[in-house]
Amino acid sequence: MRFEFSGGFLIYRNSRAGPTFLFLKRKDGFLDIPKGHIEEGEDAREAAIRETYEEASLKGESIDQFYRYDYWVWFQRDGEKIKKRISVFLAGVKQDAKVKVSYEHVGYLWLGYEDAMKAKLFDQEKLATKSAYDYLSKKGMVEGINEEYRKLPERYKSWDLSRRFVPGEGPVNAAIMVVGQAPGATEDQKGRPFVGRSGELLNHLLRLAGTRREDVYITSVVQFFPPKNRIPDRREVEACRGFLIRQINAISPKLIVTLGNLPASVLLGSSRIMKSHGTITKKAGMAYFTTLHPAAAVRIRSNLPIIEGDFRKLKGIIKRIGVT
């Protein structure tokens, strides 16, 4: 058997009645994404780029820099058994983007959700419509919370934490979520969770329990940062808690990781982090995984080997409970 690898994408307008995605049309009468074979050098998304350019004239003007869909094809050429590996990314362009489909294809179409289910695609092609229109709802839905959120500091006349809104970063389809306490001094300029010195150490952690930054979803309890780095009080907390519960139901993660002791007590009511770190939680169907928060960490560097225990338990966990 041989493997192969292929990139493509699936190129999306945004309309009122919801996106419409582009299908080229095959010669046997299929339809089919922008995708093909990853050259020496290239990455997939590498290669969906230039295939998606080469085959309809489109380079992607808003690439999800989160979203990745992988399937594996089957097939025979010319006596050999072909396993394929299929990455597709996901990228919009406005409503009077100018389509041109080379000579491998005959035509294109503009398809809604609805349509793409009924229409003449291969299963596996179906699923990552799905997948694609399932991603870009989540996101909708998730960008709606924030623009309300980034508007709360509006709503008070004393509001002592910075007016700089910090949303969440990653994949709205993921399925761990990690929770902090509020955004620090570096957040706050860069407009990023954890991109300061905890971040990094949180970047190594998630490495440890067998992921990546790139494939969880990252936020904190209040998303603006408290000068000087104090912990919001309860009236902080209690403004952004809703939001951060719409967020979760938003997202639906599996599996929620708390750092420290702000995130622990306001979604388990439970405070004493020495004591339940490194443990899972049921509640209300969702599972929670708590323990320390990395600044305990760069603060104190007795905390690393703990807060380490507890990720590389956590990958045991991960893999136990079917997280993906």
Ligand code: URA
Second form
Amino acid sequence: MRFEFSGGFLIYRNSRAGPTFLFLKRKDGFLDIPKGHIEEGEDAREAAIRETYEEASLKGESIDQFYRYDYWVWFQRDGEKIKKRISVFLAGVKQDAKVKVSYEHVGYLWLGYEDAMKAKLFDQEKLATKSAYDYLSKKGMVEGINEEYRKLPERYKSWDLSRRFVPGEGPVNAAIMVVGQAPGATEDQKGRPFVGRSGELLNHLLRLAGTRREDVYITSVVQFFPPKNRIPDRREVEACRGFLIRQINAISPKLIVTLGNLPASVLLGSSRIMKSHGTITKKAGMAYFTTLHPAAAVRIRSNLPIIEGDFRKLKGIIKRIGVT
Ligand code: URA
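Can you return the structure of this protein in the form predicted in complex with this ligand rather than the form predicted alone?
Full complex below, order starting with the chain above.
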């Protein structure tokens, strides 16, 4: 058996009725997405970008940083069995983007989700299109929530947190969501969650759990920096709690990892983290894994083996409950 690897793109345009996806017409009547072999020295995404340019003359204007959908196909070539992995990425283009197909195809079509499901597309590509469509629906929901959340300080006469909103980060279809307390000064400056010292440690801990930062969705209970890194007060937590719940509902992960006391108390009503850390709690159909906040190990080194132990345990749990 021979293994081969390809990269491709689902290219979409937004319209009032939802996204429409680009399909290239093959000579045999089937539709295809722009895709092709990964050449030497390229990764899957680079190959997808090059192939999309060669086959459709398009450069993705807004490539989604996190989306990736892998599928495998099996076939025979000259009597040899081939197993091929196709990695699909997602990019939006403007309504008036010009498509020019190469000699490999005889035309192109923009199809909405429903029409794509009825079109002459291989089943695997229908599944890839469904995954991209679901992802874009979730992304739209999360962006809508964030638009409102960003303006929260305007609703208050006295607002003691930073006015800079730090949105959650990661694939909106992630199976695992990680919830911290509130951004720190570095996060406030960069406008991204967990990019300071706690973030570095979190990246290491996620690797211990057999996953990677780019595969999980990372956010915090309060998404505005509390000056001097103080714990957000009750009124601030109350103001933000509803947004967190809406984000969780939109993303609908399989597992939520709570870091430290605040998310455990907001989501589970329990705040005795030194007792409950390293355990799974099921509540209203959701599984929660509670552990310490990485900042606790940055400040007090003796907490490091405790939190590392929790994330090693998490690795087993992820395997057991089939979260990928
Ligand atoms: N700590 C948190 O709880 N959230 C962040 O975004 C960064 C540090």
